[in-house]
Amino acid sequence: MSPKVYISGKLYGKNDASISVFDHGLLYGDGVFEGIRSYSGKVFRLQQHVDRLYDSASAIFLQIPMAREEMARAIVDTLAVNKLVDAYIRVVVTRGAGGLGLDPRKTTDPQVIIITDQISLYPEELYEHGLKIITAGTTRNHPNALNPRIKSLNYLNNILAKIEGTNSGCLEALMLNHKGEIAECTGDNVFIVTRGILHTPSIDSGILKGITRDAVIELARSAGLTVVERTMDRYDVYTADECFLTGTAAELIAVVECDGRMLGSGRPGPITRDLRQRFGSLVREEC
């Protein structure tokens, strides 16, 4: 059966799903999105994802043409139509079609697109043995130019850093902010463990406030771990006992090498492994 794609209230076959070439989402990256996971046929933390989508839209003066409750139903229904159990869901809202100019006032009909599919971001062996990453020369967008908490359709900043990583043989790359501090990776949040304390860059470091990041912080604190959100630099990563990344698609994955330096023991550490197990249990409880 051909996958069905939701576009503004209607379902289309994968090969028939389309929007106008004059849509400002295509022409200028003018729009917002969310990446969401489902497990056992249920959407993980749906309300948090919907709220963040609407917050991103509000931040760029984009009016989503449906209520939050309607959006949540559309996501669930599209997942069900495609008979997917453990899946990845991409929700996109574009500015809509307009002329060849930046002025959003000349656009009409913002498009709501919901795509559901299977996803496997990293090979299973990397979850077992850990990732190698580099630090990208491409810095994270300055927060005064584009607030990183907005999940906009323009991901060129992250893509350029991703290319640096893949050109170096790594599937992820660490991004620094304009001050040279650690922000996040191209698609994931960053955590380190030092002397039993969990550290992660604070929101004002120029990061996306990840939903999986928040879940892991909750799990860590409930397990009795101290969690510190603070400014971090590469020294903190290089000297960490453990390092791992979190993200909707990635879930939780260890980092065992950065910029050619072995981190900790060079294997996923005990706190990383424990939190990964706890996250799996959380998913089973909520889904």
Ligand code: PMP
Second form
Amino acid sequence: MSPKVYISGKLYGKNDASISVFDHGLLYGDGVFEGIRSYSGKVFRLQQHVDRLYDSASAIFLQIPMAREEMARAIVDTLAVNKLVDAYIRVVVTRGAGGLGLDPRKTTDPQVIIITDQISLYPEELYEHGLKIITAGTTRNHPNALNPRIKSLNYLNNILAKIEGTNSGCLEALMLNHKGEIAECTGDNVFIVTRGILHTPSIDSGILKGITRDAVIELARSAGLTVVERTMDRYDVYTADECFLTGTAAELIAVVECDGRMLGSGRPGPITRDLRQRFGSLVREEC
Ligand code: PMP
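In place of the form predicted alone, output the structure of the form predicted together with the ligand.
Following is the full complex, with the preceding chain placed first.
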């Protein structure tokens, strides 16, 4: 069966799923999106993803032409039609087609697109042995320019850092904010463990408020760990006992090297491995 893509209320075969070349989502990256996971046919933290999508839209003056409940239903229905169980779901809302000028008042019909696909995780051996990352020279968007809390269609900032990473043989790259503090990776949030305490950059470091990040903070606290959200710099990462990343696609993955320095023992640490297991249990409990 050819995959079905939802576009604004209708389902299309993969090859027929298209929108206008005049859509400001394409012309200017003017729109928002979400990356969501399903496990065993159930969507993980659907409400949080829908809420973040609507918050992103509201932050860019974009009115999504359907209610949140309708959006949640469309996501679940598209997943069911595609008979996918463990899937990755991409929801995109564009500003809609308009003129070639910037003026969003000239756009009509914001498009709501839902694409479902098989999940592609990092190779299993990277979960076992951990990732190597570098710090990118490209800093994270200044929150007063384009707040990283907005999951906008304009991901060039992250893509430029990702290219720096892949050019150096790394699948992820650490991004600093405009003050030189640790922000996040190109598509993942970052955590460190130092002397048994979990630290992660606070939201005002200029990061996306990751849904996996939130889940891991809850899990860690309920396991009795202290979690500190704070300003961090590269010294904190270089001297950490453990480091890991969180994200919808990656879930929770250890980082064992940063900028050529071995982190901790150079192997995924005990707290990282424990939290990864707890995350697996949480997903099985909720889905
Ligand atoms: N930061 C960035 C820049 C992201 O794009 C993502 C999502 N891929 C994350 C962090 C992780 O967020 P979540 O756990 O909600 O997937």
